[in-house]
Structure formats: structure tokens, C-alpha cells
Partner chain sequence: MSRPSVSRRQFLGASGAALVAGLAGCSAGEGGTSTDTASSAETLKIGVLEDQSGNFALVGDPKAKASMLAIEEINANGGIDGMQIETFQRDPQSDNQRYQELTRTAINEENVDALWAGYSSATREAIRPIIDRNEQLYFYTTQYEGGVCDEFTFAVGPTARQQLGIVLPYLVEEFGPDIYTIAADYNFGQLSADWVKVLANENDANVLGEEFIPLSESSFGSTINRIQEADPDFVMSMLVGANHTSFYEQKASAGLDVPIGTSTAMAQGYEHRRLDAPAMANIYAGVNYMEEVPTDSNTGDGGFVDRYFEKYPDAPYLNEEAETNYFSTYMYKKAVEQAGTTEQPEVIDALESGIELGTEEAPEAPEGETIRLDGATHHVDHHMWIMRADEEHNVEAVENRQIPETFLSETAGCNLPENPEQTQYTPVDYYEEAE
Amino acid sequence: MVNGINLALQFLDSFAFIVLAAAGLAIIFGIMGVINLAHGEFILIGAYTSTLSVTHLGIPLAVAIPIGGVVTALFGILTERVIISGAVPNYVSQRTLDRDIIEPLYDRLADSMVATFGLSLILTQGTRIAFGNSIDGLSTPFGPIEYGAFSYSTYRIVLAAVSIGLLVATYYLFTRTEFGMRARATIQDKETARAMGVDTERMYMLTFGIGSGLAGLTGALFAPVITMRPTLGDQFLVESFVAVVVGGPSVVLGTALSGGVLGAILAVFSNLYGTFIGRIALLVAALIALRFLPDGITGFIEQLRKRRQESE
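Now I need the structure of the chain on its own, in the form predicted on its own.
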């Protein structure tokens, strides 16, 4: 019984980790066609912001966590304006050189990878220079759940609940609001959306800000349970990209399904063979998905739906 409980809790932990890590990346890639290799460093910003807010400013953790998300969202908007869209450099160059000097990185996968990889190196080394190789961490709130000899962190269960709430909120934002309608119109046909009056540049800016904010929120939420070092974002990167690949084009449904499937794989293999083998199992799952489900789980579901409609 204890082993079953432990496996179930480990699944919830893995599900929360994958969903929270991948949500922001999935939004940015799904809507903007930008592969953000600095995603781990955006998580780093949220983690460091919330931790330093608690340890240096005395702000309660419950307040510091959303602060981490907001600060990262603002940094994401700045990044989008300066690097991804080039709006700020182009504004300056138009008034000095009478021409643009940067072409937007939307739907330019290779170029966006190079640009954001450079940003990730700058952020990692900048953090190391500013704060050293580590900073004081936070204690885990709530304490453990104990059942005889069995003990498990209550906070990790809270993270699982937060991940589900985040999925629901993201689904509502992109399916039940005017912003979501405009975002989906931009995804389907950018030129037509612009002709219909949608400010696609503003949509891209806000989308990158939301995705960045979710990454920062992830870092802030996990700050009490991870070691605070400049390379902490690396431990989120593999799971993030694997989840996006396996999930497919649907941002919310893809993240939820990939979180469930990959969470189960990670929990089972980590429980039986250790964390390293669990991560290897995730990569194997990604390779299998790329081979047999090139459009991901949600892409496969959409193909089945279309075939069913054609046969009726």
C-alpha cells in the first residue's frame, strides 16, 4: 500500500513538474513559432526573484511567488521588444539610418534558437557574476505528510494542485476571452487576422510576456524545493521540450496530455530505477512520439477527428 501511495504521489509530482515547466514554452512556441532556449533562464529569474524577495526584503513567500512571475513577465516583454521582434532597435534605426536593422524572429525556428541560446548564456553568466555560484535557499513550507514510516512533502502536493489550476486558467484565457480569440486568430492566419483589425504585434508581445510569466511563476513555485544556483534552469529544460514535442500543437490540451503520459513514465521509471533512468525514459518517449506521432498526441487526435468527419 505504501509503495502504491508513493508511486501515486510521485506521479503527481512529475505531472506538476512537467506541466509547470512546459506551459510557458508551449504558449510561446504554439502562438509565435519561437523556440525559446532561454526558457530555463526565465525560470531562473522567477526563482531568484522570489527567493531574494523573501531572504533580503522579508516579503512573505505567498507574495514573493507572484512577484517572481510578474518580474519575469516584464523581462519577457522587454526581450520580445528588443530581441524577438526587434521593435526597439528598429525604432531607433528608422530615425537614424532610415531602415530596419532586425527582422522579427517569428516562425524562424533556427534563428530564434540561436538568439535565445545567446540570451541564455548571458543570463546564466550574468547571474553568476552578480550573485555567485549559489544563494541562500528557502525552507519548504507546510511540512511533510506522515503515515507510519512513510513521509512526503505537502508542498509538492500543493504544486500538483497549482498545475491543474494553471491549466484551467490557461484554457479559459485562450478559449473564453477576447484575448484568446485574437490569439487563436493570429495562430491560424496572421495576415487575415491583421486585416480584420487584430494588432498581431501586440498579441505577440503579450503572448511572450504571458509565456515568460508562467516560466517565472514555475521558478518561484519550485524555489523552496530546489538548490538556488545559476544553472538551475537546466533541470527544467529537457522535460519542457519533451512535453511540447509529445503534446503537439494544442497548447493547453497538449500540455495536459503530455504531462499525464510523461508524468507516468517519469514516475514509474524513477521509482524503479532512479531519476537518471527516468529522464532517459522521457527522451525515449520523445523519440517514439516523433517517429509514430510526428504531430504529437493532439495532432494525432485531430487527424482521427478529421477522418471520422470525412467518413460520415
The other form holds:
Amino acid sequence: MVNGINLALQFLDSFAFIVLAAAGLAIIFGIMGVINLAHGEFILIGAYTSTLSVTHLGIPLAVAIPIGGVVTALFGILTERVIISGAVPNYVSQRTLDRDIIEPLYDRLADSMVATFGLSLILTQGTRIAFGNSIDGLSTPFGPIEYGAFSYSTYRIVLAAVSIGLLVATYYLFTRTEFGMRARATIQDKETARAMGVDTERMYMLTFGIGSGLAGLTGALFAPVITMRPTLGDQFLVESFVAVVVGGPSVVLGTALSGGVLGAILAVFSNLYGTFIGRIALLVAALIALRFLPDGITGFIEQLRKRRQESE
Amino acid sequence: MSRPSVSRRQFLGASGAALVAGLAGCSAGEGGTSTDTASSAETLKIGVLEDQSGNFALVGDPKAKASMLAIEEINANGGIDGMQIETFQRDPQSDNQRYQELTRTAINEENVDALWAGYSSATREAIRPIIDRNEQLYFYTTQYEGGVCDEFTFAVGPTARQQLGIVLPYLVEEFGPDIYTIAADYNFGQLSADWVKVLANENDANVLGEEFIPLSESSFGSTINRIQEADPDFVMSMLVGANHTSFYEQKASAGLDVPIGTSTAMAQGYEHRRLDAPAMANIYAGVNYMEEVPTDSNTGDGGFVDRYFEKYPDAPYLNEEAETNYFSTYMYKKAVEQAGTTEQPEVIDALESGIELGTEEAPEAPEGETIRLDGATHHVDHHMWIMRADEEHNVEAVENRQIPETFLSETAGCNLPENPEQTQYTPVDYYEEAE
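Alternative state: the form predicted together with its partner chain, after the form predicted on its own:
Whole complex next, starting from this chain.
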């Protein structure tokens, strides 16, 4: 028997997980054409930073979570400067060798993946060496809410609310602010944007920082409900990549819609038939979406819109 | 809102390629330390392949450390029959392909006299054909689903029947007959769940429901709801691995406070130390060993725990499998001394004569008790404990007794000295309720 409240809570839970897992990846891929295979390790940085802030520095969790996001954003900016854009190594080589040694990785899919995959290996093993195979975890705040024979963790509902808030904030940032306008101008036509006085280098750097920050925030938010270990980023990878593929070209709308669709499928099937079938249903849905909506949900919407415009 | 200059097809193709590259990357590289030098007449060589990185590092690392501790102690006390032990130790990185390569190296190039290798059952099954083909004496030291009847393999960890066999009857007695099973969705979890059904039947209990959970899953919302809906007297949990550890935190925060019996939690991955209390409150682990087992030779002055942390001050925990690595090294020592040679067929004969260890070598056994290697099945009659964690995650022993491994000897009729074979028996072949 399916309990309606169970189903609704399960949906919110899956939705939050998918949206939070995918948001950072979607922004960096959608805007910079860089596939960040170290996405899971950025989540790891956020999770470890917030957990260690609580256990070692005694900072309250509510403060430690944003710290996790900020630290990861800073690390993201560092990564962008050193590896993605190569600005730092090029600065050094300009002065010593009189030439650039690194070509920026923007829109170089395969190259960006190799570079970030290498980074992910370094981060995972580095974490293992520095902190061991596991660090002490935090307990989940807020306790349960009860309804009938059932109960559910309040924190998981808070996570859902936060994920919606983040989506709205990201949408606002990229569509309603001057920063967003410049960022979108950079994506659409880098040369023209430059000519109009947009510092495109800076745009890329900040976008990567924001994407990384979102990944770090995801890790920090989930830190109290998952196990702290060097490979914790892996558990987000499937959902995040599937969500980006199913979502399509529009970053925020795509993430929201794929979070909704995939979250609903995951919730219904895992509630009716168990976790295992839920997983299979999620992947089958992704397969079907790829076959029939090769440009993702938002690509399909755009096609519809175009067709309507043409027929008018 | 944006128009990426890269198509999603490219994204997909590239992601696929990266995944393949990632998998390939995992099997590359060399790790671990080694003290191997050329063999001489006064030495013998032991192979130790345990995971110190990758997925099973958390549980595999203490195994490697405990093996090295036993070897160091034996060498310091004059070795085995005057022979110093050399080691071939490598880190297979939780990768079965790497295990196969290193097993071949250990046998063919290093000529090890005995091999200890592997955490997971999948690893054991990946290397067992190589072991059997080369007639290599092999110790598998993880707790496992049971049933391996193999002339060259000594599966000296406790089996599911032994672990569940101590904890399940106790929980039926304490809390009632209605059981809900959650288990990892692979060989070990499926067979363990079958054992729960067999033991439930033997103890007049019934299994209300069972759910098998993929190893990659780390969200347990629907599982928790399902348990609440079934409303059992207790849950049997055979969850495995770091992703599944999240279950305990999540059930605590969801307010699920049903007692839980387990063969996998606490003793291997020390969840009661890593998770914040009270996530593991009211969890009963059926184990042969964990750091808190209150025998004198374990927690007493200069005991096993003291010696381990003296050698490894930064080690986080001394787990169940570590003790099995430790005592089985001494088991091997006794067998070589009895055989008077390191020739493997003769050492196997000596092991099959039934070696007994007291509390000094096997800290799981209390003062005056022993554990015994059953020569017919190559399994150990362990001294089993029920260890319970309270609200503050303090662990106490609530019951202990010796439990022989009866499935192979009595049910399946495994008798290796009489009838050498290389089989794994499963409960489904012998019990209706396991079907």
C-alpha cells in the first residue's frame, strides 16, 4: 500500500538530492563547456570542511555549512586559475620562458575531462592520506516528524526547501543581475562581449567559483546524513550526470525539470517496489529521455517553441 | 537560458570515455610496502594482500596491520622452527583484477609458502581459481556467507550461520518473533538473508519482509518507511560498505528506534566510533571479535589491543577481521611446526589434523577456552559474542559462547581430507525456507 505522505516526502527527498547533486556541474558545463569530473571531490571538500569545522573548531552546523560552500568556491577559483584557464602557470612561464605553456580548457570537452579526472584522483587520495579512511560524522539535526505509523527526518525536508531556494537564487543571479547579463554575454559571444567591455576571463573564473561553491554547499548540506570518507563524492555522480543530460541546455530550468521528473520516478518506484527497482527506473528513464529527447527536456521545449513560432 | 557551444552528444560520448578511462585507471599503479628479499633456507615467505586504498580500505587496512603484527611477534620470538618470516605485502586497492595479478605474482614469482588475501567474497571468488590451479595454501580471513569447501582454502573467519546464529535467537527471545531483513544486494547479502530465514524457522520466528539494497545506494527514506509499515519486533541488517553506513544515521534521524541485529555493522567498520551517538543505539552485533571484546588477553594490560596500538599508534580501530588475520598467522605457525616443513601439502595435512588456539593467540576466546580449526571443513569453531551499543555508543557484551560451523560439516557433508573438492555450497540447496 502506498502512503501519500510517504510518497510526497520521498519525492521531495529525491528532488533535493538530484537538484543539489547536479546544480554545480550543470552551471560549469552549461556556461563554460567544461565537464568537471572532479565534481564529486568538490562535494567532498564541502562535506569535510563543514564536518571538520564542527568537530574540530566547535563551529555550529548552521555556520559550518556556508563555510563549506565558500571554501569550495575558493578552491574552485584556484582550480580555474591553475588548471582550467592556466592563468597562473602561464603568468610564471611568461616571465621565465617568454611564452604560454597552457591553452585554456574552455570548450575542450575531452581535455577538460582528463584534467579534472586527474584532479579528482589527487583529491581523493590526498584526503585519504591527510585524514585517513574515514572521519567522525555529525548527527542529523532537528529529529523526526511523525505521522501515523511513520516518521521522517525533518532535516531531509529542510534540504528540499534549501534546494528550491538555491534554484531560485541561481536563476535570479543569471537572469536578473548585471553579473548574470555579463556571464550570458560571455557565453553567447565572447569576442563581442569583450569588445563591449566585459572582462570575460573574470566571468569564467567567477562562474567556475559559483559552480564549485554550489557543489561544496551540497556536500556541506548532506554531510550530516552521509558517511564521511574520501570517496563520498561518488554517490552523487550518477544522479548529477543523469540530471545534466536529461535537463538539457538550459542550466537552471533544466536542472529543476530533470530533478522533478527523475525525482518523481525515483520516489514512485522505490516506494512501490523497493530501492533496487527505483534505481533501475531512474536509469531506464534516462535512457528513454536520451532516445526521444536527445537535447534534453529544455532542448525539447525550445524545439516546440521554435516550431510554434515558425507556424505562426 | 544559455546556449553551450558543446552538444550533449559530445558530452555523453566524452563522459562514457572518461568512465572507461576511470575504471582502467583504477587498476594501474603500485602500492604497499614489502620487505621481500631473496629466500634462503632459514626463511619462509608469507603473502599478504589486503586493501589499503580504494573502497575497502577502511576494513582492509586493519587486516594488513594485524598480519604484520603477528609476523613481527613471531619473528621476535625466534620465528617458525627457527625460520624468520619474510613477507610479500602489496595493496590491491580494492580491485579484483589487481588481486588476480598480485596473486599470480605471489605464487609464481615470489613462491609464497602461504597466502592471506582479500576482503570481499567477490575478491575471494576472483582469485580462488588461481589458488586452486596452483594448489596454493590460502587463508581467507573475512567473515562471510559460508559454504566454501575447498581443499586449498582455509576460510577461517566466522560464517553467516555462526554470526546470525548467536544474535538472532537472542533477539527473538528478547523482543519477539517478527523479523524484517535488509541486506546488501549481492552474493553475501542474499545468502545472509537466506540464513535469516533458516534461523527464523529454527527459532519459531517469521520474516515479515526483506529488502535488498544496491551497494551504491545511500538514501534510505523509502526503506525506513517500509520497515515502519511492516512494524517488526526487530530488524536484521546485513548492509555492507560505506554507502550503506548512511542507513544508521538516517534511521536515527527519522526516529526509527526498533532494535537491530547485524553481522556486518560495528565490528568491521567501527560505525559506533565514526557516527555521532545515538545512531547505533540498540544495535546488536553477532561477531567473533571486535576491539571491545572483554577477554583478558584482549583488553587486559599488554593484551592484543595494547600491542596493536603500540605498533600502530595512529590506527583508528582494531576490527573483527584483523583478529582473524592475527590468529590464523599463529595457526599457520603451529601447523608448520607440527609438519616440520613448509612444504604446502604437508602443512595442509597438519592444519587438517585440527589445530587449537588458546586465548593468547586468539583473543576472542576467554581464559581457559579455545577456538578450533575443523580439519574436515577448513572452518573455525569460533567463540562468538553478542555486542550491544547503547545510547552513548558504549559497547558491552551481552552474551558469548562457542558456535561450531555446522552447515558444511553436518548439512552439506563437506569432508576435505576424505573428499577433496573446490565447491561453494549455498543454503538454498538444503533448506526449503531459503528458496
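Residue numbers count along the first chain shown, from 1. The term rigid core refers to the maximal set of C-alpha atoms that superpose within 1.5 Å between the two forms. Fair warning: this is a prediction, and the values are worked out from it, not measured in the lab.
- In the core-superposed comparison between these two forms, the C-alpha atom of S270 has shifted by at least 2 angstroms.
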